[in-house]
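Let's start with one chain on its own, the form predicted on its own, as structure tokens.
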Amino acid sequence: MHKLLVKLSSSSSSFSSNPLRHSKNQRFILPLLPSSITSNPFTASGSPPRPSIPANRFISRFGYPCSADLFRKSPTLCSNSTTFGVIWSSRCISSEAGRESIEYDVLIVGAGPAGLSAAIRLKQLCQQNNIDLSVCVVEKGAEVGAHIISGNVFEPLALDELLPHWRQQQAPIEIPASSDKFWFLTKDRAISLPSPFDNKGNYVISLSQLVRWLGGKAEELGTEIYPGFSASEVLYDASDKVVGIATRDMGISKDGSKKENFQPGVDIKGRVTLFAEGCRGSLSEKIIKKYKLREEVNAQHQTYALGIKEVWEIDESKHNPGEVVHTLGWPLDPKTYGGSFLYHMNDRQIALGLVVALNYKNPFLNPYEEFQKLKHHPAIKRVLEGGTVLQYGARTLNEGGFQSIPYPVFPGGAIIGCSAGFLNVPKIKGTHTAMKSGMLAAEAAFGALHEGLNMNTYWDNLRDSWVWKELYAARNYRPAFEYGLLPGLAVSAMEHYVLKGKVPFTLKHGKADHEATDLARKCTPIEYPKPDGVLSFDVPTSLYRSNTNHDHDQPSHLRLKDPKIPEKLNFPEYAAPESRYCPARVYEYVEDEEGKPKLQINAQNCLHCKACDIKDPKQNIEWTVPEGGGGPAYSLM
């Protein structure tokens, strides 16, 4: 299948009515079939003729001029007083009340491992059964992989099932894990412990690079992927069934007025919609609450951690490709769950990160500063010295595991990947389980559309899969640490080495993360050293390395449900915790005209980590999507 790559630009009048368009240059992909129309009436002045546009993919509202040649295949017209569109196969593009509306068989929200695995599996099933289902993936990042970050030792189990020949297809999976080390850190020492990890057969990778490769595979099979478009709203029909999503309007200024480059959002509809937004997906959370999906299966609340990561290029003499190191202990206190990782990648690169559970109690704790301290530990410092930071980023991750998985099926679709929460905490791995969940949901969607089956088969097949068995066996590891570091280690060691997950009970999680924060008067302030600019850095320096960018003149995507709470409660009672748990300095208190503290939100700094949506003590901050294409631009993470 050939492809036409068209650059869409705000200055290009020929594409002014294109509904899938970013205000900045944006890649637009049209699959071209060998049997497409041979005549080509669409040429740009001074440029070579474009490849012919097939009738089953041409829509006049995309900005191309109409031609009688385009109707040779007798399309079905879809029209009424407010709608005009042309339907070929199962996709319809129309215009309703000034907004474009596009219909697909399957819509996938999020181009991460789960979403792309679902798209690939769907298209594989179409090929095997000689039918055509239209599949669309929308992604808020400027390109596929731009928002993907993970400290990743990759287990290829799901990929082996999805694309068995990936080893012969130049997948960016090259460095096998060569050793496992597990350290308990004190301030000055690294004490070696027996490693509970078994990474034989796994690989040290960049997940953002793997996702780009998966995106290419999905496109080769006929999936339409649209990066740079934020899914801001769930669409429902009259019976309360999910029928798709609406993307955010582009070109709205901070004061709410329309700028010259204003573009209305698009309604993208699917007969089945799969949400693969990643951890704490904004629309996924709304659906979980609306349909009471946790209550459906008596699932506990989700628990989270914040992961902060850097990729360094180090001296070749210190580089051991495939070496995997995990730590517990310092710099975190014994009551705070978390640990660090150091993975040796290829090209003299290492991935270094710190994961801090967000149920920590002390509001003075600053995860970013704890990470800066970590880099000065003698065992870490000697690896980094003489090296260079290449990239920085942060993201929350699910740690609730088996107990916190909601019922993933709702009227009109399903929730997959980390939006549902399939991370295996003791393994510190969730990519393989996320991918498998996407594959299982794709199979259920195919059965629902092609065979008239029920989407509930996703839930049934999930519980019969190796994902369920794996998470069930690991279910008591994370809640064991509610009792502190040493009790947690004792219980988890018993679980791992002796009982192997077969105990007849399931431990419960403690308080929700936002409820766990103590009042400031009960806690001791923490003094952090100033960064040295060599191993440790201030936030602006790190932000520069994340390539984070947003249009400054747009409404803030970080909304306060009650604008009075920060000054009246968070600042005096909790000592302004949002100024610390955010790893991008989005939230800071400044003095107003009267010299009183006032919360200032620097939304342009946002890394899309979602920590604020999770950790705010009164759940007053709501994370919503900014304009598409904003946020970090990761390439190595």
Second form
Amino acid sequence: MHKLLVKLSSSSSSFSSNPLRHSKNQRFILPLLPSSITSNPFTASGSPPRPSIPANRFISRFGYPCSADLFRKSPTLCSNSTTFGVIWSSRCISSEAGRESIEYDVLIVGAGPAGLSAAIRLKQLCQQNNIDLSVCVVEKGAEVGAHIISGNVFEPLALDELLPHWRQQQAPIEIPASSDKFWFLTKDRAISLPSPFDNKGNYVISLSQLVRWLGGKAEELGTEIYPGFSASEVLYDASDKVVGIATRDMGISKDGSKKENFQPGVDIKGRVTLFAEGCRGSLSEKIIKKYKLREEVNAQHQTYALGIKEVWEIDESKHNPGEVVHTLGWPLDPKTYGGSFLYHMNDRQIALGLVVALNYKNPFLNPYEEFQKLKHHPAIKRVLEGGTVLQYGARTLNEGGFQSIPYPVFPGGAIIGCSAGFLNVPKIKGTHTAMKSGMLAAEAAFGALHEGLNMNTYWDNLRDSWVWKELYAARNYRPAFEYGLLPGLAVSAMEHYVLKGKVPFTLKHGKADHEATDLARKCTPIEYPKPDGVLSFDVPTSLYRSNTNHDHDQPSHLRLKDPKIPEKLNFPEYAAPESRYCPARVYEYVEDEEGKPKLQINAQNCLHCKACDIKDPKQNIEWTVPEGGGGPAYSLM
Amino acid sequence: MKILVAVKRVVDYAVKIRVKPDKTGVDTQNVKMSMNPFCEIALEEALRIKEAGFAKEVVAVSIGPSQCVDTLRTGLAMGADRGIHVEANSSFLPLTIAKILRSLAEVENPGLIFLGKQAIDDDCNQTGQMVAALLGWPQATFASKVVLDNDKHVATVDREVDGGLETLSVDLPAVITTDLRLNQPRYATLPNIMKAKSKPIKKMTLEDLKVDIKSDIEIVEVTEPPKRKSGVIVSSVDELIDKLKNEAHVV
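Let's compare: the form predicted on its own is above, so bring in the form predicted together with the partner chain.
First the chain shown before, then all remaining chains and molecules of the complex.
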């Protein structure tokens, strides 16, 4: 194990600088360790979760400054923004310079598992305490659930806490996981390996359907949910505190002029704003950068994977509800981390997908085409034959785990769910932790609004919860694969059967995903077979099945920071990776009048997966929200 | 003057549809539904007429299951004053819808009835015409421009017909069905969506309207169009003529 990148945590000048993360200095023993921290001498301020030492906390820098006036109301034209009252009266609408402004007690951006769990928890706390807080959820999809896509083998841990009677409330959670298979694929064979997963007690579901159900529950409790509105800007007050968001103007033409049906966006303000935009949320990323939330806790950068998924309706005879299959190996090469999943849902439907880590080196890699190859593998093909594809979609997901969690509280609110990054990579589950983070943030927000407490209680409670414990135990699986497939598997086996995360070191992630791409001239191009139209398809056919659409006459929501870089760098040096990793064929190089390649952005195709924002070598592509209501319309994903 | 606008809840235009395995119809379970685009245009025109001062009230009506209320809420958010939901658990063909709208018109007494020219799920293009016939009112279909005179007695409508544009003058009350180029529907803004929650939607049943829903048409089977076969390249004119004569039977 000579080249193992192990950096032991150390404190630099004082213990107060940061809790769990390794800093740049390396020291092996810390003589000044307070004895209250676990007896392991190698963990300095990087101590594992507190359950073993309930009375003592490791020292952390409490809160971000301005705790006292964290919730001082920002100046508005309306004087009555108290928390009591009926929906209409507890809000005030004011107009400043042509933009309307609506105020709520809590504003949640994103109606996903985290956002809706936060809304439900808030309303439950209101009911228990006999007060009312106005809660608004804005969602860029045309419907709640339209932009939700996930494997999904659901662990009901958080749901049991949130809505303990879900089983009697027609929740779309019906198929218990019945078997856990794990295959190592070669080109022709599927070698059964002992499964590292234990999904007993979990359910095979469609997360889009579950989120729709959660949306219904949230509305029943009095949450206002507004799908079809995309949050395009964060609003700050004079003291640089977040006071809300502005929705995107609608009705602007491609050239920037106002169309006949132009509608300016609306300012939606919240005394607390929770960002629940999912992985690589556009506004969340801005907030993390602005308040330096990663540096705050010495977190590493986030790492990502791209998941591409289809839901098939298959032959009754091949359908086995509850069967859970995961694979490793083919079609990905040993240096590229990733694998596939095949889950049997109900109604003869199966979920099939391929997840490819975005730190792959070869710019010629095309995750979509790899997925098409996968479907031709004999073990997969025999399940699909005779079936039809119902839906297609793609989305990036977090793989950074514990090491990449930023400090999730900022002046004016907090970040919850995958926007912060609580996905448990070895389990490949992020729904339960996202929901729990939403619930904890809701409790902290309630405390802040009702009892004058500080939002930092969210961070403290997070670290006290099973989310932290789980992510800490899982932290070394993914980084071990930096050394290759076999070392990664070896470490995974060790972690799973022996160590269970109880090691004194925390492995670090390698380079950021966009930096990991090698130059094209150093890599071999990959030849992908043509689609056969039965099992494998071309991108337009698949895209049609995602029901994605945007109004074509709007400015492209994909912004190039420097418009010359694609032709000057991406195309010659990296062989145009964006034309390969985008699962929606948004980026295409066409010949201009002089025969030179020119980047054409088909923004209308966008699936909102955020792969381009992550993987562009120079981070030149910025994903921003298009007009609300556009994007995919997932219902079975 | 009151304007009645009929709106239909249909499968969203961007959704890929598929036929149910039992061939009884298109699968609408777990599929995104929206207001028919032509109905949006109809509602927009009614709202513009009201904003120009020619009408006092715009009433949106939808016929179908309880989810139609969502479509009506969208209509209210665009600016309609109130909604009427006629409960119906099965989908009806145009004649039945026309009979329902006739009954409603006799109750509401609108000066104008606006409909979309056709629904994008069945593409019938019949309902507006049938309503006009049942009521005995003049009709102007495929409207691409509607102008009311000051006394609200006559509407001048440009129609998009196969040969070009035709201008009709219709006496009110009349039925107008809208075509694509009439206007660009407005977006429902967030404050309007909030206000729409408190606008009334009246529920009515088919018994209330005394409509006989017995239909003379029965849908026997719904199938996907046959898969397009690939083309064939012929090597000579003789071969082409032979194929046209013996395989395609067109010469």
